[in-house]
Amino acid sequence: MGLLNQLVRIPYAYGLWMRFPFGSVRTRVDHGIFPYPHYAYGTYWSAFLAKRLGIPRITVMEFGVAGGRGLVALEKASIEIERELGVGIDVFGFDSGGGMPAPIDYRDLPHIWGQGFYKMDVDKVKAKLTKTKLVLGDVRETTGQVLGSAGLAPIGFIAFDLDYYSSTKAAFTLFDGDDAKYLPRIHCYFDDVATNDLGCMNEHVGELLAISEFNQAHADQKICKFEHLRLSRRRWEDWQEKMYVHHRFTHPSYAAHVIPQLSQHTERPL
């Protein structure tokens, strides 16, 4: 690790490393060498939790599809990750097939989206699926739907790309079931918490206030940032700042000890 560590500080290391990849899913997870680096820590760590905590199987999740790319590489990531913890993924993504639709008022920033925005072309996207389960609706109704499905994993997961408050709210009702059906932490990735210099993004809006509404509406599950998440990782990545973790404070595994034990854990002899 002490040579890779020095190697990656050359010009155009990592680079190249994105074009040719090698090493454990593991090293690659921490460098940020997938294409979409957030969903394969995301889901990385859920499975590591998962494993930890005795789970053979989790979901993970990508609201707001579009073009396919993100769920292509969710897709990817979660089939390398499967097999090197040995922990079953599930696949789903959530899309109303049409574009976005209308923005209901200033709350969904029309100064920055519109309806019809980022149609999916759905045939070319499920074509370049092979596991994943494609759930095109209103993501008000959709939603309730895959909780409700028998069978489904516990969820660990979840990239939240749709732009609006109200599509971030109503798909919030996932999280409305019983522990059961996720993990206790569940790793999430908000792409729309930060926007261009026109976007001026702030939590009376967009996907911050359907966070800061869920945490107000919740006494025992709250929405956070992942705070200083950079600590962890081997370098600056800008989607650090968009990790969010929800906690279910009295799901019955939130207590469960899932560090593994290290040498600092180990009082030093006098």
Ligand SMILES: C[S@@+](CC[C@H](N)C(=O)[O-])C[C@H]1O[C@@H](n2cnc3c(N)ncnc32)[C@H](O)[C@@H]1O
The other form holds:
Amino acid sequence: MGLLNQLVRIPYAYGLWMRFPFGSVRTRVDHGIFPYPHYAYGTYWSAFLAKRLGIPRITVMEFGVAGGRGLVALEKASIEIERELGVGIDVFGFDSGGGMPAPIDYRDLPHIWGQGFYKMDVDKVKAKLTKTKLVLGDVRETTGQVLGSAGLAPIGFIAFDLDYYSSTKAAFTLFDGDDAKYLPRIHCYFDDVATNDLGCMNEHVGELLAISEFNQAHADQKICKFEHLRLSRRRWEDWQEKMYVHHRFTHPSYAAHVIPQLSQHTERPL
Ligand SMILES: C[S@@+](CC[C@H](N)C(=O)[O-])C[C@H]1O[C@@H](n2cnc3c(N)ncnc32)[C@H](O)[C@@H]1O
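Please supply the corresponding structure for the form predicted in complex with the ligand (the preceding block corresponds to the form predicted alone).
Below is the whole assembly, all chains and molecules, this chain first.
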């Protein structure tokens, strides 16, 4: 590990490593050597949590698929992580299939996005996927259908990339099921929480508003930003500011001990 830490200081080392991604899955998750490293990070650590809890299979999801780059990356990472950790991983992708719906009002940021943006070539996306279930239709309907479907493994990681406040709020109905449908803490990634140079993002619009309303409406569930994630990462990556955790405080496994017992303290207990 010491030699690796020296090597990554060489200029362009990370670029080269991305082109030739050798090393264990854990090492590459730690250094962000994946396309969509945030998806690999959320999937890895939710599968790790499942393993600690003795849960053999989990579900990971992307809301908002468009051209499918993120979903293909999620599927590929899930296959590698499944192999390394021995936890089965089911993958779902949600999209209208016909691009963005009409915005409801200013809260959907119509000054940034609009109806018909990000139209998807459904056949092309399907051809790039092997095991993933692509769920087509408005998330206002499809989210509840998937949540109610038989055999859904506990949800461990969700990437939210629906852009709109209204779509993200609708997708949050995913959290309305029984405890058995979830890990006690679900890794979440929100793509649209960072501002642009015109200062458009804040907690009164978009994904941040959906999160804020969710937290106000629920006493026993909260969606919280990862605190100081940078401190536990090897290097700065911008997605670190977009990682959240959905906490389900009354989940029967919420307080189960998941950090390995150590004979002595080390810097990195995991
Ligand atoms: C920014 S794109 C997703 C990009 C993709 N995650 C990627 O990494 O390439 C946003 C997507 O959200 C979808 N979307 C937004 N609102 C939706 C809704 N209410 N129901 C279904 N899909 C929706 C749109 O169809 C669009 O494809």
